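In structure tokens, one chain follows: the form predicted on its own.
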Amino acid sequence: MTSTPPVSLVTGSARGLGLAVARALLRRGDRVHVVWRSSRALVANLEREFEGRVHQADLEDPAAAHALVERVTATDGRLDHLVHAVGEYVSGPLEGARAADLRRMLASNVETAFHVFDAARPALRRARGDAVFFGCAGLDTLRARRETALYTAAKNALFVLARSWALEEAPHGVRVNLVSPGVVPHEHAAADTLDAERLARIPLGRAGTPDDVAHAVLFLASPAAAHVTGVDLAVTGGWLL
């Protein structure tokens, strides 16, 4: 008897690390739903890869998050894995930063996660599924940041939410974890990830790749991680040790 393939929803998956994760899940055999917000030029390619499971949504809107999950479950009847790869990035010192920059980081990195998990929670409970959120390197250290304080502050807020969801949802069989990439150059990465001096300081001797991150997500969204919840899995090559 052939089991039904699991259903995965990957937000922020029109490009970059989210797309790498979506492709890895698709290769695994999942029924993968991808989401774009403003990358309309990429939709045709997405439709060729993820036919019938491509959605547009601005997840800063809670109604849009609920409508998205409803479309996923209407199509495939369930939701087993949620991967939330949404989150804008800003760098620079705090001196000169604007309140609008902080609000932007919180809205993009924290509020979107709050809305999509709230929407997905009932389906994940029914499936005894899991959720993976994207953090950033060094969340467990609470160390000061010279250039990424606003971004890291938002990711630390997400870290607290994710671990709290892990605790709340454990009685329902739902696992919640984070994956935190280090320096991962790719086509749509921030320019400072290409800094040669920064790359030279990675203990394992190389930058990360999108596949490194995708493989970590696949582990967290698999039976191999059935007893893993509330963790922040750093995919950093030792960066910030």
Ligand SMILES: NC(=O)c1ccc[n+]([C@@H]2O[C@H](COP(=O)([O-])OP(=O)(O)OC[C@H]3O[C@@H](n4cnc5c(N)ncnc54)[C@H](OP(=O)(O)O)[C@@H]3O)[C@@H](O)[C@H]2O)c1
The other form holds:
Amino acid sequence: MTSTPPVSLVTGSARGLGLAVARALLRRGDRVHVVWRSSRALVANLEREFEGRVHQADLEDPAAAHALVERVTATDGRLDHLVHAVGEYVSGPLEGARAADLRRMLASNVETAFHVFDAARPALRRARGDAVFFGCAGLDTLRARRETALYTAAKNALFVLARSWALEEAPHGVRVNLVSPGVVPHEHAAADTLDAERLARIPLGRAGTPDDVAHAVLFLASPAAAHVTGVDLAVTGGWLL
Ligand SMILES: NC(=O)c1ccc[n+]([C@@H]2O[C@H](COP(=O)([O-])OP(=O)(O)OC[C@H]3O[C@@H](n4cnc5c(N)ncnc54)[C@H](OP(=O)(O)O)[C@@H]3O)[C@@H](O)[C@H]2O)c1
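Moving from the form predicted on its own, what structure would you give for the form predicted in complex with the named molecule?
What follows is the entire complex, opening with the chain shown before.
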């Protein structure tokens, strides 16, 4: 146990699921650092809520990821929880898809994670902390996708990285997990999170909420999950089971 509140870094936190996670960690008492890339219009609100712990970084740039973690540790002296909620999305069949779209998915969903974990690793080891990355529904079954093959291929690559980090970091006391939301509409989410046909196929009968996802992250980033590493915690209402 630390005598001061834990320090959490939540990327992709200007809006959507990352912001819900950051707010939940703040309510729990953590010192929470948030990160935006291009959502300048949302920064004033962030400053009000996370005063002095708001950062801009494009995490496709490894130097920016390292500078970000340095700013966090310079401010608060440690890093206990890393939550990486970055990850762009494209949909459509593979026929007609461009290699540039595949590269975009890999850069946004996989490379950013690689850079931020690389930057955070030493601080997480010192704190015996944990990291949570964002997957998507159905990763464990490696299923074919009609509309989301590029995006899901990138998330599956991230899943393998996260499990491998879990294995490699376990001797250092660092836990690494994935949370996989299903269909979670929010103000800035992709339009297909409102697709009625998709929503009708969710066994628990409703879309997820950002708070559903935040609760799962709170668990993974807590002592209650002290013996949990390398898992993909699906928060999908049973979608794609
Ligand atoms: N919503 C869903 O239904 C759903 C379902 C399954 C999985 N997920 C996953 O959950 C995570 C969060 O989803 P969301 O719906 O909250 O997404 P979102 O609304 O698109 O928010 C993601 C945030 O990531 C930031 N970001 C993107 N690229 C970045 C980069 N290179 N460097 C730094 N920040 C970057 C963006 O910041 P700026 O706005 O400042 O550019 C954006 O605000 C993603 O990984 C997504 O794939 C979401």
